[in-house]
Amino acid sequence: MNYSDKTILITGASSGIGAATAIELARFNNRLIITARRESLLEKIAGEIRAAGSEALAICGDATLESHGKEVVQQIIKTYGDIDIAILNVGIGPPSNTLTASPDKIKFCLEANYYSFVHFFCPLIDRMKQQSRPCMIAHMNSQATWFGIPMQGDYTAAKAAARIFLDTARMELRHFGYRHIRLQTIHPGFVDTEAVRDDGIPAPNEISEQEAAGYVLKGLKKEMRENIFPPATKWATKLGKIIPHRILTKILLSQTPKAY
């Protein structure tokens, strides 16, 4: 899909992959709507977008609230009409221990990684079904979505829920004749962002935010069903999906701290 002269929503855009992707897309004369909780950082990114030659609309809010997703989509429709691309990037994955985590901690991870996605997906799909030209919803998932990983049990469960939801939605879009709507799942490996820096979780083959943004744009252009990057972790993940579970467990535990 062409990503020039488009109306593009990016959630979780105040830092990390979301911010880097917004700045990269700003080079292509777009109308970028960015949203996140931290207003000062969001306005800073909006300034960088405008300096790069694109229009920016910054909307501060909490994606874990259903009302925020509705309000953002309504504001986009009011201001620009159709929505061409939505990159749903909100997520957080702090270290967690399934044997000691409280229900509140686990539920917050679900809210931040799954419900934050649902709160935008529902109003977006309602609008996109009314449109006629090609459009796309892309969800920032993870390569941790296919199997449990020590220190990341609640995070991997939430990401897996979003992946399976989108797998079903693709089939239903086809079944009900909405061929103009594309759904993409983005699976980055380890990315050096503010949110995960120094969190103690092993991060082999880590890439920069800017490198990740470059892969995101390539995936949009090719309309990939699943955009998995970088190559080194992509193939390691594919191998992890087929090797015996006892071997996978041994590999994962070999990289896990003794106490966390």
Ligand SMILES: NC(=O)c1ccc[n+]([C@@H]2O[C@H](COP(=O)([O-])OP(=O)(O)OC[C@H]3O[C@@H](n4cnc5c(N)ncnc54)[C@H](OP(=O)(O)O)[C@@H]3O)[C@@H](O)[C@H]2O)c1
Contents of the next structure:
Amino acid sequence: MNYSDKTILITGASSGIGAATAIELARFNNRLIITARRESLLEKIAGEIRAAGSEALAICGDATLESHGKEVVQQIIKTYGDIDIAILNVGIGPPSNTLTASPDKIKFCLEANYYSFVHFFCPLIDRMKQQSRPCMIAHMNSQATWFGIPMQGDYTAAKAAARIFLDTARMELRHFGYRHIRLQTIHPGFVDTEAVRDDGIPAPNEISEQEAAGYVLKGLKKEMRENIFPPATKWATKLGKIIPHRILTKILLSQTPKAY
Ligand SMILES: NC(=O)c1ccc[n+]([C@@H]2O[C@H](COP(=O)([O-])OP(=O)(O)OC[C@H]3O[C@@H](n4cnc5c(N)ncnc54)[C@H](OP(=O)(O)O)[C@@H]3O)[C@@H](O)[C@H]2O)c1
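For comparison with the form predicted alone, produce the structure of the form predicted together with the ligand.
So here's everything in the complex, that chain up top.
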């Protein structure tokens, strides 16, 4: 999908991959709506978007609240009408231990990674079904979505839930005749963002935020169903899916610290 002169929503755009993607898309005369909780950071990114020649609308809020997703989508419709692209990027993945995590911690991870996506997906799909020109919802998933990974149990479970939900929605869009709506899942490998820099989780083949943004734009352009990057991590993950489970376990545990 062409990404110039478009109305584009990016959630979680105050920092990291979301902010870098917004800044990259700002070079193409777009109308960018960006969301997150940290107002000053969000306004800073909005300023960078305007300086690069696009329109920016910054909306602060907590994506774990259903009302936030609804209000953002309503405001975009009121201001710009149709929505062309939505990149649902909100997510967190602090180290976690399935043997010691409390139910509250696990629920919070699901809210931040799964419901933060659902709260936008539902009002977006309602609107997009009424639109006629091609449009797209892309979800920022992870390569930690196909199998359990030590230190990331709650996170991998939440991302896997979102992936399977979108796989089903894609089939149902086709079944019910909404062929103009594309759904994409984005699977970055390790990206050097402030959120993960000192989290103690091993990060082989790590790329920069700007490199990640470049891959995100490429995926939008090619309308990929799954945008998996960078190549080195993509092939390691593909291998992980087919090797015997005991070998996968051995490899993953060899990278896992003893205490967390
Ligand atoms: N970095 C990696 O290695 C990596 C790898 C694979 C996938 N990912 C995924 O990429 C996405 C971005 O991660 P990142 O590394 O760029 O981290 P980041 O810089 O912390 O970005 C997360 C964004 O989400 C926002 N956010 C978090 N919780 C929110 C909430 N409850 N409501 C509204 N906004 C919220 C944050 O803004 P506020 O704090 O201002 O609200 C921030 O803008 C996540 O979905 C992550 O799972 C990252």
